[in-house]
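What follows is one chain in structure tokens, specifically the form predicted alone.
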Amino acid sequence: MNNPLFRELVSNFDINLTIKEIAAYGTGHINDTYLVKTIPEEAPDYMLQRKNHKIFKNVPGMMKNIVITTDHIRRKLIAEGVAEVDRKVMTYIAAKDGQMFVNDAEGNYWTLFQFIADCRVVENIQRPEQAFRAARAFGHFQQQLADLSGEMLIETIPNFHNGISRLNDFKLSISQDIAERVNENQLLINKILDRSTEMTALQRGLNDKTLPLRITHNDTKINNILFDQDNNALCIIDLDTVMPGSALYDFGDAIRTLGNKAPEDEPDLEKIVFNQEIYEAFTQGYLSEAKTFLTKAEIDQLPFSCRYMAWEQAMRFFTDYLNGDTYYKTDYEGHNLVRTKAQIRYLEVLEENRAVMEGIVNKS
């Protein structure tokens, strides 16, 4: 691919390199990413990425978040004498005007960061040992940022995990009933509303500071970790959603996906089963790093965070369904309703396993 626009964009960053070729990279649904191959062969390659400013409406603020966190981690790694620092933390390149992005003629935002070679990504966890390593990587990421105030960062997506705000959106979708779907789903609606007092306790804890505001990743999928060829975690990637929040968000959302033996849109609710082995391994891996900085209140609420994230995601799918399916991509009529039912069923499964989950946290 010899698109002159891409070469011009790269030339606006404050780095000397000789481009061999630029080619599309990955299958991301939000940002557009291109691999910038350089010469000579031993020179590092780079990733040119167009940030989706329709989703991330404050790209300058988002990039400030990324720079603050990666610089903080880099300083720690250097102070600890860690080898190959550029493989352990993402390296973004500033533009010649000092900004961390370049705008094209259409107003799009482009960033450039160093490509980390000779690594691998795991798409799906198959074994408890993988869950342990993934959890330890995310726990270590939080531990590296634990002494950095969350108030230094902006909310990349405002109220992203704010249960009170999400609940208000849900209630508004019920009152407006744009798609005329409320009456036929009243039982499901009640399952969300009946739990609202319990579930919004997390946000109330952040509001009254009984739970600390931390810097969190907010997208704790295993494919956001780079592993070396020996399956050791190298680096946490995809930092667009790094922002202030609760450590409980990251733990709970990981278990929402990893701890469920079925996909999040499984139509057969009988297949939705709690994966205790994965949960136990993830808990042990996470606490092996995170117990050094988490408060007792946070540790005690780790099992609750899993229920909370299932409730929140069910509510988000349901809100979109009641609004006429305008936010999430759907593959068929009623897809968001299927997702909602699956998440509510998983929430019920987690409630049934509450004592087991709390026992594993206490043991770990």
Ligand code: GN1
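What about the form predicted in complex with the named molecule, after the form predicted alone?
All you get below is the one chain by itself.
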């Protein structure tokens, strides 16, 4: 892909580079990512990313959040004398006009950041040791941001993990029934609604301050960590949703992908099985970093947070399905319904494993 548009976009950033080629990259549901390969071979490569401004309605504000948090982490790494800082925190490049993005003629927002070479992402963790490392990295990320005031950051997507507001959106999509998909899915809808009181407790806890608001990542899917060749968790990526939130979101969302032996859109519900070993390793890794700042109330709610994030994600996929598939990228007709069913099944699996999960947190 050597579209002149891409070259033109890159030339608007404040960096000297010679492009070899630009190619589509990654499997995200929201943004479009391209790898910008440069010459000579040993020069650093970059990633050009179109931020989805229909979803991220305030891209300048979002980029400000990213700059504040990455600068904060970078300062800490330098103070600690850590080697190869640019491989441990993301580096976004400013545009020539000083903004952190470039607009194209259609009003899209493009960003450029350093490609961290010799790394890989995993979609599915097999080894407990790797889950332990991933968890330590997410815990460390939260810890690095623990002394940054949340007031510096905007709420990139308002009410992003707010269960009360997500539930209202879901109910609205049911009452509007735009795509006429409600009738045939009533049983599934009830599975979400039946759990409303239990699940909205997390937001009530934040509202009445029994749970603290921190700066969190808010999209801790396992493919948002870069591992180096020795399987060390090197860098947390995909910082679009870094904003004030609950530590429980990050723990629960990681287990949403990691604790499930099947992918989030597994059509065969029999394959959705709880991975206890991985859950245990993740819990230990996370607490090894996070026990220094988590409150008792948060630690007690870790197992619940996994059920909460599965419920919330099921509801988000379901809302999108009922609205006619306008939010998530889909690969086929009915993909959002398949995702919904898989997340609901996973939630049931977590419910079946509740005592085991609580035992592991107590032990850790």
